[in-house]
Amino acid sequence: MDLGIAGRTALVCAASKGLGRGCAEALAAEGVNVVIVARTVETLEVTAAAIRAATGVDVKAVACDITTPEGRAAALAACPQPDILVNNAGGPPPGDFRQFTHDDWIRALESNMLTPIELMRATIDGMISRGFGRIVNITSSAVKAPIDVLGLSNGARSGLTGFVAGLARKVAPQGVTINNLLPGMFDTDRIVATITAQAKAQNISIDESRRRRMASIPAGRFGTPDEFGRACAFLCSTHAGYITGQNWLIDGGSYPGTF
């Protein structure tokens, strides 16, 4: 299927590895020129070179902390008028909410709520003026089914979800869609760290911890960044113009509810 977005430009955050990289690769495979953002220069440049070699599109790499005003300014200087914006940032640490400080909450909000809103504010009017825009926020399955030890993530990402619900309906008539992708367990560095910590806590091997995690998923496996990226690319396509304000749960069937 031709997604109809060849020649468009995308700004993809936290794209040097994991789900962000999967999104950048899938968009580039459709002929989209991408500006990828991450904090680590070396990893980012390796990813940029790999995407260029695989697709031939224009790839710009901006090493910055997107959660800071300076980082956002650097990203937007390299990509001031994106047709596609993919917001993504690592989740805040788990813990008991009693131990979270005010600064912990501010960091979580800055990373997982306020930064995406700032990037939308900086780019959405250009999308409206051109009559086309696609914004995808990578959030978490915890938005749909909160996880008790992820209070910071539950709160910050749910705040973003509520904001998007209102904005998406306002800009839909101008050809701009905003949707959220909610990943469950994917085979990324984050799940490796989680599995390793779980194995240590339960005094079992990492392989056993991994097996137990996968057994809890109806699909019987972890998701891959590639399939996640393809879902993102579809939401960014010309075919998805009637999909907006939605929360797409991609979790291999783990969420047990009907709605």
Ligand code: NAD
Given for the second form:
Amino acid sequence: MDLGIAGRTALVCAASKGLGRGCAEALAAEGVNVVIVARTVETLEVTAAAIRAATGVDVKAVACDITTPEGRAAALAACPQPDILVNNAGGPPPGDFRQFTHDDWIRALESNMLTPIELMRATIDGMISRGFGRIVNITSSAVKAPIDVLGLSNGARSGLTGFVAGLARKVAPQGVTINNLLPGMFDTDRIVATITAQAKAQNISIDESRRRRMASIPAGRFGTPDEFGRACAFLCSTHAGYITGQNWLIDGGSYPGTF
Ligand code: NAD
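Switch from the form predicted alone to the form predicted together with this ligand and give that structure.
What follows is the entire complex, opening with the chain shown before.
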């Protein structure tokens, strides 16, 4: 299926690895020029070169921390008028909420709620004036089914979700859609780190820890960044213009509810 977005421009945040990279690759495969952002210049340049070589689209790399005002300014200077915005950043650390300090909460809110809102604020009027815009926020399955040790994530991402629910309806008449993608368990560096920590805590091998995790997923496996990216690209397509304000769970069937 031709997604109808060749020649568009996308700003994809936190995209040198994992889910963000999956989104950048899938958009580039559809002929979208991408500006990718991540903190480590070396990893980012390797990813940019790989996407260029695979797709031939224009790829710009901006090495910065997207959760800071300076980082956002650098990303927006490289891509002031994106047609597509994919919001993403690292997730907050796990822990007991009694140990979370005020500063921990501010950091989580900055990363996973306020940074996406700032980037939407900076880019949405251009999308409205051009009559086309696609915004995808990478959140988490924790928004739909909270994960006890991820209180910072549950809270900050739910704040973003509530805000977006209102904004999506407001900009719908102007051809701008805003949707959230909620990953369950995907095979990225983040999951590898979680599995390694769990293996250590339970005194089992990493392979066993991985096997137990996978066994808890109806699909019997982790998702791939490519699958995630393809879903993102579809939401950014011309065909998805009537889908807005939605929270798409991509979790191999893990969420146990009927809907
Ligand atoms: P990952 O560690 O594989 O990749 C993270 C990417 O983000 C890297 O490119 C890194 O450089 C970049 N990054 C992180 N913080 C950044 C910042 N402040 N500024 C710029 N770039 C930054 O992680 P992932 O698994 O792809 O996860 C992406 C998001 O999805 C995270 O918020 C994570 O919590 C969330 N999530 C992931 C899963 C999963 O199973 N992988 C599940 C639920 C939620």
